[in-house]
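Only one chain is included here, represented as structure tokens and corresponding to the form predicted alone.
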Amino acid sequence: MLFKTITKENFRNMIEGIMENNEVIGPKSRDRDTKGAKIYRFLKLNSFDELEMDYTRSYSSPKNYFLPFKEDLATYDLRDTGWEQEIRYTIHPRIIVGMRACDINALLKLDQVMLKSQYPNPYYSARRRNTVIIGLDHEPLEDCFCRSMNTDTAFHGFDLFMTDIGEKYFVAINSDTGYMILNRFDSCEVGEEDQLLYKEVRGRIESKFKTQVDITIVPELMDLEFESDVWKRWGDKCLSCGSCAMVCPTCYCYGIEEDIDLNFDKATKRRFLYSCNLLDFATVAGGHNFRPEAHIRLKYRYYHQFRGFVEAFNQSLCVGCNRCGKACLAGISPKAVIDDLIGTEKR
């Protein structure tokens, strides 16, 4: 890996140079919680003072311009002597500025799923090859986790990551396209003094984590407390409505619906996100549904998170960005699900 550093108003100059023709992507403020403070979101940027650098965490995360909420698979024109089918992977170069480490790591690990299985996902794929990403590091909130999960640094995944070193950008850099797009804008070899002061801020992050989940043994746990009454007890305040599932940057469970036209004419195959939480997930034809409890479901969310990735991949899919905890309308976050199932939680 190569690294370099840039000056903030040469960086100004690089968004605005690649926004001439390309599509850029960064977090923007849409609005403000009840405490006032300021929620962020993954949009469309038309300059670079929409850009917010200093944003603290996305409400949604930017695995939605990989998976979007709605994609239509295919479409068919249907006659009275056959049909046609249409299928579409194009996906116009854009960049995304401004990922935490956390999201890279969490696409790393939806690339294990979508691009790296025995039948990836083509959709995906393309979003994914035409899209550079610029990741930046930052300071954690209170309740991140991420350090717990190996997630609050990122080593692949992206094209440059910018660590914030005063008026400059101490700069990662980790493809061709990335150390293209830098030297186009006077970017600069990393001297003695931005290696200090990288050294300093790193270290600075590193000690602002106040948030630890201990998840060594969880994927044991999650086998022998699978009757535990800790489910039922998270289970009983869960409302199923999904909202964990929808902020969340690994969650990637789908429906697929078809919708015919009422002339019979055209149709379209269309894939959603789902969550394993919702009631009718596990439904089938018949109406039977193997998973008909909130709890039942809550417990596989979570063993699939911390014992079925574990084993298909050797490692976590949650990645510690406690999105979950905070979307949820009944206070449920991994950590204290996690603590009570060890048993450190306190009630």
Contents of the next structure:
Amino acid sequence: MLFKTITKENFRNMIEGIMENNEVIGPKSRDRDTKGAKIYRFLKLNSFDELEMDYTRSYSSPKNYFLPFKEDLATYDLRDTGWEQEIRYTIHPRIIVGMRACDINALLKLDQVMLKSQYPNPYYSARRRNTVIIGLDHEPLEDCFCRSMNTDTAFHGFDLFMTDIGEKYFVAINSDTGYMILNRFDSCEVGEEDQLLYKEVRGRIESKFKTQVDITIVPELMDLEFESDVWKRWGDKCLSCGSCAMVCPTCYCYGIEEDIDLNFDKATKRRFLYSCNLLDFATVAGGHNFRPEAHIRLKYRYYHQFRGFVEAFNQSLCVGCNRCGKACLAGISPKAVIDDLIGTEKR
Amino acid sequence: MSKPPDFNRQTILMQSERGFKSEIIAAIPLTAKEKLFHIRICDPCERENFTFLPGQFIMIELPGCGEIPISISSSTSNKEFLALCIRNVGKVTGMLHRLKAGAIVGIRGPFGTHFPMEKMTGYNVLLMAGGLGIAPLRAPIYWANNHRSDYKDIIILYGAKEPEQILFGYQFEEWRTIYNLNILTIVQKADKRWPGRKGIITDLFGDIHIEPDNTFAIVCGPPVMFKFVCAHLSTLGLPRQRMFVSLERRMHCGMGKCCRCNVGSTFTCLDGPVFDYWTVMNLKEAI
Ligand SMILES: Cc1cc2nc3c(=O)[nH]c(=O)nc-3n(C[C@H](O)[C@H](O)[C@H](O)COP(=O)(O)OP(=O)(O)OC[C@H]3O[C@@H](n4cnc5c(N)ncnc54)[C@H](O)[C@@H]3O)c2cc1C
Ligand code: SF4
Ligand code: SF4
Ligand code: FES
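Show the form predicted in complex with its partner chain, please, the one above being the form predicted alone.
Up next: the whole complex, starting with the chain shown before.
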């Protein structure tokens, strides 16, 4: 990998330069919560000043720029003699600034499913390939457990990745596009001092992780403790609202709906993100529900995250951002559930 | 700044997303709830290239209405049309039942795993179906008929609720006489006019002889059925890896993306619907 540095002033020039002709998405505060803390979201930026480089955690993840909440898969022209299908992808170049390592790793996990599988998903692929990602390091929050999930650093999956080393950003370059962008603006070679500073910052970040989740034996526990009352304990609290999946950077379950125009000449096939915690997730015709109870559905969310995905790709699906824990009105967080699961094993 | 050169790389549109435009060439009522549809892919070239294996399914789409998974119930060697046996149970199936010959639908596929017919060469084949479970069994039955000399005894056990609900009964005589298959049927409820047996499918085990070392079994039907049937076959000594079942789950994509068909750690649309019974036993809540 190539590395460079860029001064904060030049970084500003760079983002402003890109903004002239491209859509730039970045963390922006929109609202405040009841305690007065800012709520951040990844939104389109109209000027550099809207970009909040010191943001903590975005409420929902930037995954929605790759897997939109709702997306038209196809439209149909209905005629008396039949119909014509039209499929269009949004191939709309975009730059996302300020993505965290965990969110970049989340994309890499989605890539496994959406790109590197038997049936690559062209809609995702079009968005993924036409999005430039500029990552940004940060100091872990109280409840981040990405280090336990091995997703606290990103080594690929981005174009540029920046670490704040005081006066400058230390930039890892991972694509030709990233290299070209950087080269148009004044960037410098990495000096000895920059390298020392970088190591120091990385060391400081690593020492600041407070939350740990031990997942070593969790894949096995998912089967061993399948009937455990841990699931009932947490599951009975679950409101089956699906918020956890909506904010999660890796949850990708979806549903399909088809609509027809009032004058019966156009139809649309639409995909919308779903959640395996919603009541009718596994209901089939005739009304049989393979997962009738909230605790069974909650268990399966964890089963997919911590067992199913491990079996398929040798890694957990969860990246440890704790967005779901924060969003959950019932107070269910992965750390609490997994600690409880491990606890029953020791008892 | 102008756009970086890496932008706008086109992605290839997969056939699995686009689907084949197909025409319903016949819609034949079988019972009060089931119809058999003959569906022909419109484009001759696409039709010629479409191949599938016994046990696979397709996604059939009615634009503006919805898309559902249906097992292919015709012979793999039938290049003219696909036969789909569809029960009217809801929105899409209800709409399909109202369509007549000439209507255009979309199909995507084929998807999923298949019954390993090649592996069964030289063995007896025991096929067991409950109710609509006969639909996915028609493809392997046709396959066995077309390769009759590859297999030893072929036995079909078929259980239905009532005599009126027996599907494809009109073909049984042909299969018996021409292809030398042994077909036994049983119904749960019947009046005096029914000459055959009454009971549940496992009652038929008394009427046949199974050689556990020499037999492959294929089971399709409601989950309760294959639970009992497979348990019985295991006690006879049939290895679990020689029993195959076809699972049913909600499906929205058929391509391992929507997760709706998830069982345990696998997806029914990719790793199934055909699973061997050993795998099923290891999947949480498969049955
Ligand atoms: C692999 C496989 C093979 C099948 N083969 C056949 C067959 O040969 N003949 C037959 O009659 N039926 C078959 N089914 C069941 C058939 O798919 C459902 O009956 C059908 O989806 C019901 O759709 P609906 O819109 O009429 O029902 P609704 O109750 O209105 O369902 C609404 C939506 O829910 C989903 N859905 C509901 N039930 C099911 C289900 N059982 N499986 C998957 N998705 C569902 C669909 O997206 C459907 O559009 C098969 C199912 C699977 C999974
Ligand atoms: S912590 Fe929760 S939101 Fe974050 S990746 Fe894991 S499951 Fe998803
Ligand atoms: S956010 Fe909490 S309450 Fe809502 S579905 Fe997820 S776990 Fe259940
Ligand atoms: S049908 Fe979508 S994952 Fe299987």
